[in-house]
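As a starting point, one isolated chain is supplied in structure tokens, in the form predicted alone.
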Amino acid sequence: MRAMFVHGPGDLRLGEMPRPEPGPGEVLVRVRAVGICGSDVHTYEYGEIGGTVIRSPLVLGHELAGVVEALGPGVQGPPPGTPVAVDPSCSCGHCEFCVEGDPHICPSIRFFGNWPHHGGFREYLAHPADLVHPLPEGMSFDEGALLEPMGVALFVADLAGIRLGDRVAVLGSGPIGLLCVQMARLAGAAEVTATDVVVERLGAARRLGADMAWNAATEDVVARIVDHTGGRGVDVVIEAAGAPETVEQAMEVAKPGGTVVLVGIPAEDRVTFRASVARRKGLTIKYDRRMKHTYPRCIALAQAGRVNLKALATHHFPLERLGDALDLVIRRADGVLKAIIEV
């Protein structure tokens, strides 16, 4: 079967790999749509992410949807022909952290597209049956693939503890940030402010629920937010850009006693900010590590029309043009939000 491999920084090649057979407890999925995530871009550009280096050719891609093709031994369903979203995170299920209900921080976790585990930019994959989620009738493969980043945003809202009437700032309006805007609004935020350096993304933030969207490339967004709140700051800050300046901004615009959730993955594996600001304000700082148990909730919200996933899927490419899609996302050109690879 066809698959697209990263061999090193900027080195992408179309190749072949054996079509898998589903084992006990697994289903075979024919991949139909895969979204390009910022972590895919990082791994493609640098040949590593978070200290995990590509040591052999790797298939990227973890935001995916497809169709069940076959069932492995002992598997009762979902039956062949069922459209599904695929949870790319395989935890062990029996360690201390899994048993406590935190599979997202399992030390033995196997995550698609993170070396040495191949991801979804290929035609077929075998996957645990309990980690594929049937899509409701009428839900597209694009939307199915976007359930993964939506799950991250939903978990971020959980971590942030957004209360009815809170003021929330989302720093970075890429796909994750735009989903965080929607989740903050659904969680009961009275006001949501978004920032970015790309004009098209600011427009998208307004359309998807932000009350204000300010351009960090042309104005002092810290001053704007602080002035707008009468010097108080916001209750919750979601940092979704992974840039050193946005982490610093997050500490500056949070109110005393506020919460900051760091979502963005920095280009360098390091985050710094002024300790005095965070300390004097008594900030609660949390890190997002993907999600846990959010697919059913995401599907319910999307099915009810409470979140707009379709608006994020702005560009589509065939598998053999994955390099062009990655280049577009890296340049943030042509109003791209989420590039989807159709396999």
Second form
Number of protein chains: 4
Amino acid sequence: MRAMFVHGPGDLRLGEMPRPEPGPGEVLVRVRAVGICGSDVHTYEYGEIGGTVIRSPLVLGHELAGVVEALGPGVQGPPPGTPVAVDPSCSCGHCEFCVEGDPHICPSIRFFGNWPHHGGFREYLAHPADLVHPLPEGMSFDEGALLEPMGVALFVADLAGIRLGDRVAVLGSGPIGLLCVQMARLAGAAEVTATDVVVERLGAARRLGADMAWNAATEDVVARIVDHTGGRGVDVVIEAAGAPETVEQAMEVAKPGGTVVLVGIPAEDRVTFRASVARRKGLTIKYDRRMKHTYPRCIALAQAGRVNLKALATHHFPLERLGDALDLVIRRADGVLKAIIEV
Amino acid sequence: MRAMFVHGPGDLRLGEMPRPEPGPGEVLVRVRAVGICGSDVHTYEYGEIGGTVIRSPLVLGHELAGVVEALGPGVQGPPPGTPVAVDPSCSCGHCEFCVEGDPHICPSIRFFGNWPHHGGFREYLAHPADLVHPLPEGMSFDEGALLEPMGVALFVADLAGIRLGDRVAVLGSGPIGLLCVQMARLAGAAEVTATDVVVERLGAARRLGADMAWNAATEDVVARIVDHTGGRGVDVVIEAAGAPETVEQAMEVAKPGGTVVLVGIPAEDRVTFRASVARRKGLTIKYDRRMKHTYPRCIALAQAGRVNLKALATHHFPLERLGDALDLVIRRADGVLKAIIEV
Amino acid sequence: MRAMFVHGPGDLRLGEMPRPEPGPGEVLVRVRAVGICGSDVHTYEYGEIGGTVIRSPLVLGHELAGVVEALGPGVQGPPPGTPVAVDPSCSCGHCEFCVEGDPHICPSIRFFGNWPHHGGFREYLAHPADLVHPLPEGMSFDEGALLEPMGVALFVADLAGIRLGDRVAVLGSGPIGLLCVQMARLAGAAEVTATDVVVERLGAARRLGADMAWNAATEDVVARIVDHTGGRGVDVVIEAAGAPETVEQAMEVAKPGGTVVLVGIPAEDRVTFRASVARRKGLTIKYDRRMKHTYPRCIALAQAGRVNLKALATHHFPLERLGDALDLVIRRADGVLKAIIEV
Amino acid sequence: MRAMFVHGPGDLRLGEMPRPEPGPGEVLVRVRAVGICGSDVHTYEYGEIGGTVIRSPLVLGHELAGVVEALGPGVQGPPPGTPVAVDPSCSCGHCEFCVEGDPHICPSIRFFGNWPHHGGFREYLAHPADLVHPLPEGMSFDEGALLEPMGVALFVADLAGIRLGDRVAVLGSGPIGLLCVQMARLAGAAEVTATDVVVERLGAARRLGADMAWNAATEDVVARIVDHTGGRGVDVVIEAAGAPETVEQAMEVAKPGGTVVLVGIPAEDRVTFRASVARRKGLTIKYDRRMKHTYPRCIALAQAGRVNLKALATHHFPLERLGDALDLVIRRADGVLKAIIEV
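Could you output the structure for the form predicted in complex with another copy of the chain, given that the previous block was the form predicted alone?
Expanding to the full complex; the earlier chain stays at the top.
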């Protein structure tokens, strides 16, 4: 079967690999839609991510929906033909962290599309049946693929502990930021402020629920947000850009006693900010590590129509044009939010 | 000035009392709208509530909006003419509970309209300036009065710890239950189920956000809710009826590890349920005691248009017809939800 | 091999059963010490517990330590000869509750010694390797068996959320209550008050860390505790007797905003208390359901010498005298706290 | 009356100021013992702290015990002659943060001994009666003064959420670190590891409850702690040194899902660490801002003999030798932990 392999920085090639057989406890999924994530882009551009170097050709892609094709030995369901979303996090299930309900920090986790584990830019994959979630009627494959980044945003909202009536700032309005904007609204925030440096993304933020959206390229967003709250700051800050400036801004716009969730992954692997700002406010800073236990809740919310996933899927490409899709996302051109590969 | 006094069970009389002068730290408020609460009804019917007997004629009413008339010595604002909501809870400000941020359980609390503290069914009242909240432009006095029961529902949602995508059951769809339905939706519940024994209230529940509404007079609501969740039960149960049956139902419909918030005040001052049901599920049961710190957040949400308060204000009466209003609420006739006294 | 079977109420007989073979993922344990729990006593006396009736002869016993005898296929360790404690809770590992880290409320849990699952009053048992915890050097089999009730008390302390400097009341000073007294002290309570109706147990409570111990048979313990705190009540109440009175007392002695953890299992399967007491204080009531994730932490604390388990193991009997041991526990005679069966 | 004033960096002079009169709500306290805090030292050395420059001569000192000398108008007690500890945090009592129970982050807080508010290195001071806590019988003035830093450590333990059986690392074993070691033990940690670069402080850490103490000047403390936990890391890290290295170490030695509390105040006002380390573990990082609501609980614990405050008070000086005392603390010579000024 066909698959797209990254061989090194910027080196993407269509190749072949054997169609997998589903083992015990696994299902075979025919891939239909795979979203491109910022981490895919980073790995494609640099041949590594967060210190993990690609030492052999790798299939990327972990935001994924498809159709069950066959069941491995002993697997009860879902039956072939079922449209499904695929949770890319295969945790060990036995360590202290898995047993205590924190599989997202399992030290032995195999994360799909993270070297050396092939991801979803291919025709078929075999996956643990527990991690394959049937899509409700009427949900598209695009939406099914987007349940993965939605899960990140939902988990971020869990971490943030948003209360009814809170004010929330989301710094960075890429796909994850836009989903965080929606989750903040959905969690009952009275006021959501978004920022970005790309004009189209500010428009998307407003359309998807932000009460205000400031352009950090042309405005002093810290002053804007702090002034708007009468000098107090916001209850919750979600940093979803991964830039050094946004981390710094996050501390500045949080209220005393506020919570800052850091979601963005910086290119430079150091974080730095003014200690006195965070200390005087007694801030709580939480690092998001992917997500946990989110598929059922995301599916329930999507099924109830309480989230707009479709608006994120702005562009579609066939598998062999993955390179063009990655390019588009890198250039942030043409109003792209999420590019979806249709296999 | 005029005021309506309860002299004993069912004994309501229009009377006179001196117009108060605002003391230091107080404002004088001209009363405009006062909602009738279930506790007003209970006190009117029985001459007591929860063990507190009315030993002298009492003015009831604690859901209140009006206009600032004058400021006491040293008070900075809000200026005369400002429409305001009045928080009825005057806590001591100095005890361990007040200092630690829990004024709702202050042992020395003076709760407005609770014997021996006169409430709002009168023309003017003097109140601590800290407890008087300016209404945003465009908010009606009805809505201002309803910020008080909305605050209870918001605090119940805080206690319940609703997560995005949770399933919530609200048992009892009177005014508090209907506000809890709205708060559960607003907090991101994926599915809200309401129950009641009054058909009109089930309709109101559906209109205000419940995905399902079951009639406990004609259906086995426990079976309905449990079956609908595939036997699992719901994440959060809000008991807002105060009936012995609804407390029992609350334990039955909660999922293992679920949270039950008890809001309703039972006529009989005992609660009873099957211990084994609650124990096997390892339930957390929280008693709501009024609310705390809710006015600013309620106002922010109402201002942002995220709650429908108007739908609750079904009937209006002038002060001298308070008796008719109480009667209507007792009979639950004519689709009444909240009766508002206009002074 | 030999085993002691309960055939019905009060009907205990020594019998034979085949020595089990450890299956895949299991280890074979030679039983050395088994504590008698209140639930064993209840099942022996009444032939049922909490609605679960013994429909065929059952081996009781779930507080257990022994020695690894053999490993099933594919099991890496611990090696034969290792002294171990046996966690009696076999949860399914796959349901929503297990996956989210709450195996104690797994609806498919098989709890060892709970009909129809044979427990530990026998010579050998096969058990999942994951649930078998090596004992640190110097820990006796008595202590190993007592890690199970200690785990309950540790989990109760987790639920209670005891803060440094809190005041804690433990109502009921049987083995679980005495372990709760120790856990409350260990968690930094400034003052621990215990109650019971058995004089020897009050002495044990004092020796094991209670600052005060009141005899509920001869004193008004509510008045004692409330007066001692100047009318305020205690931060945390742990109800470990399961009597109707102690549940009622728990609500009375808790401070406003306090937490009550209900651990005791009542004979009559109904709980009842004054709603107004719990409501006015805005209490949080948590039901303990066994425990979760406690063995490693209990072992660490026991190894560090921070808990006195030996003091609980007051009596020892050989397997064939299990009936005498149960009798002693029922009569609460001879200063018995925990009777241990040595196999 | 006499007072010691800092006029600028290193410029300390004995001076005179009028003896204050206690106003309404205040008590007059005759100062007896004042501890020297790291922030006093910093202000003395540099003439500023955390951006607050001393623009006029300032009396430092905020760890304070004394005797009530007189009561202001309307104050009920405590009666003259009562030994008391003085809480140095005068929050406004009216802002959102005070009302919600977070006076430690009140934006209008007046912190005693922080410019322009004179502190305790003088003979008398007038202070709000609410903030003056009677000492229990038998408690020395030294211990009374040390309730303030103990409160910081207790609040840090609250923030850290230490569970029974946790492993805790305290990085930095100055007075605050040593109190954190004690609080971690008191909160039920199974294992406490301390670090420092001063040998005497490591000895003190061991004597006060640390199970291990590593010298960061001569050992790779990260490797030591991580290896000792089998590569897992510790549940809770308390950073109490304020050095750039200890912040970095804190992230490294925390377990996945762990909590890091940052207490130390760095000389350089920037914090920096590897983002990938904190992100992959999904760490929660909390900044300590002084403390709240700690005096009653500290007093209860000290009274019950569960903390050793005396061991910290290593040196005593009369008021006029404050300069020598500051010098000693700066040089960390002579095994000094806490130097106490006796007035």
